[in-house]
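The chain below stands alone and is given in structure tokens; this is the form predicted on its own.
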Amino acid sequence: MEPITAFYSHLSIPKKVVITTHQKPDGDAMGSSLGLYHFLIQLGHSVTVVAPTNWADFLKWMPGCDKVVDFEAKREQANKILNEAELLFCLDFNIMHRTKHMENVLLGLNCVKVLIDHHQQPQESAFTYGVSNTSKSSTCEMVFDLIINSGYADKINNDVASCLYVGVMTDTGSFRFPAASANVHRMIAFLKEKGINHTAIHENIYDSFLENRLRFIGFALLNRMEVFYEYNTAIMAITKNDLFRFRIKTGDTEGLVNYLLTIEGIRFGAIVIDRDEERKWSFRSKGAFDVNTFARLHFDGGGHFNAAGGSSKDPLEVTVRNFKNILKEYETQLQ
């Protein structure tokens, strides 16, 4: 994989470009695949973004968002846009099993491929050109980056700024985690002067949700959630009938791993849920927990130093039992 610096004279040239980006997408992940899409276009270039899968309704109201392909809903659709691609871009993953059943289509596709990306250890064979950096708060900062460093400032008009800050402001917590830096601040100044408002973006991603999902929160925290004082750890497990009783959709689970993090003393917290295909975790810690560890050791994922994911092919039960196993291991860590 060469740098990602000497990509930039490829996009003064017009191409057929497809960005793509993680099964259900985040807030970072549909922030910096329409934030470059909006950037290209002006450029020239004939962009199409294909999403892995669904995404949650609260992303729904982004520019753009209504001209994404799902690849899962429309596959003939999604296979000849990616066949036709001259240049694909690939942000916010670090390998490609993680956009699910696209994955062979994108190893298969004869085409330039470019990675932007901060989580670790990335599939470098996979890609042509590229950036990793886990110092970066999130894949809009890095998108940002980009676009200045190239030379290309002025293409930030308030469609690319809105997209770059719902990734950048989810990613971080609302500015709250570590990786808000100074030069995000810098950053969000400089998408504050190219007129965004930052309070309808809030409200759009945090304010737009059905009771049932607030409901949802409510019995998840009183019936799901176990306390593990002595070793600071907080798990909830979700079953397949919590999510059909509160008619859980994409997206409505998101964040509820970090209410287990607002206790007193609990450093890790983890969320395990019943999907059809598979068990899926969210890790979250505070201080010098490894979550991207214990997630590649434990449950096959991966991700950042206090956030990552995993999943588990085991029955709910099974998995939970077995996390609650290897919490022993980490007894003297979590102390």
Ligand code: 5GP
Second form
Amino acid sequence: MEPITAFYSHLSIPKKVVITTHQKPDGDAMGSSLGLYHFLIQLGHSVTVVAPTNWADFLKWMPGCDKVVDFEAKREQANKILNEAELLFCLDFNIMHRTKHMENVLLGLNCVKVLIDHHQQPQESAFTYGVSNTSKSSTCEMVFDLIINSGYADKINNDVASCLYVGVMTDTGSFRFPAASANVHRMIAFLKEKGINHTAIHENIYDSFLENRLRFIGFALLNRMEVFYEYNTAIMAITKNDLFRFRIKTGDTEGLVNYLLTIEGIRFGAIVIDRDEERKWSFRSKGAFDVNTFARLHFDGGGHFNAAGGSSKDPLEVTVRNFKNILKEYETQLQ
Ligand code: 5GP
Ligand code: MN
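Form predicted on its own already given; the form predicted together with ligand 5GP follows:
In what comes next, the whole complex appears, and the chain from above leads the way.
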């Protein structure tokens, strides 16, 4: 993988471009993809965002979201667009299997592939150019850096700015995590001057759920949470029936894991959801406990130091039992 700076000169040559991101795209995945989209179309590129799966309803207000092609829902159309691509941007993931059923299609493409991402341990051999920086708050911050450093600051209009704001806001927990650096705040000041309405964006993302999601959270906190004070850990296991009973949709469970860390003294929070194809784990920590390594070692996953995910093919009760056994090995680290 060559450094992204070596790619800057390609930006001015119009190409057929596909932007893609990880499955079940979150605020940073969708924000960075659409922010880059609104930038590249101004340079004359023909651009399509292809997402591996569907995404949460609270992202659907974003400018350009209605044009995003869902690979799972529109496979034929998506495959045609991917096969015609001259340039592929991979945003907010760094290992091809995070694109689920798109993995083999992406690996098979011969076009130039550009990585922009902030997760640990990138699969460098899969990309032509790229930037991988784990100190960055979000992929949106990195797309902002790309636009500024390649000399196109004047192309940051309200659409670009609004999309990029989403990912920085969501990935920093509304600017509270350590990665919300002085540079991030300078970037936000720049976006504000481009006219973004940050209050409206915050409301669109965090105040647009249905009643059933709030009732589900109440139910889950009361009935599905276990706290292990001896390990400073709290976990939550959500069954298929819970998802069905509360009509839970993509995005409704996002952020649930963070409640666990609001208990005083709890340093490690884990939630597992019984999805159709796998048991999907989310891990969060505070301070020196490395959930990226934990997820990689035990749950075929990865992510960041304090926020990671993984999965298991075991039934729910089995994967929860395994987790509790593994936890014993970490007793001293979690003190
Ligand atoms: P979340 O718990 O919000 O799904 O994910 C937390 C972080 O870990 C995100 O940055 C996400 O991209 C990453 N992540 C989630 N699941 C996986 C996984 O299965 N593998 C890897 N490598 N990263 C993951
Ligand atoms: Mn991200």
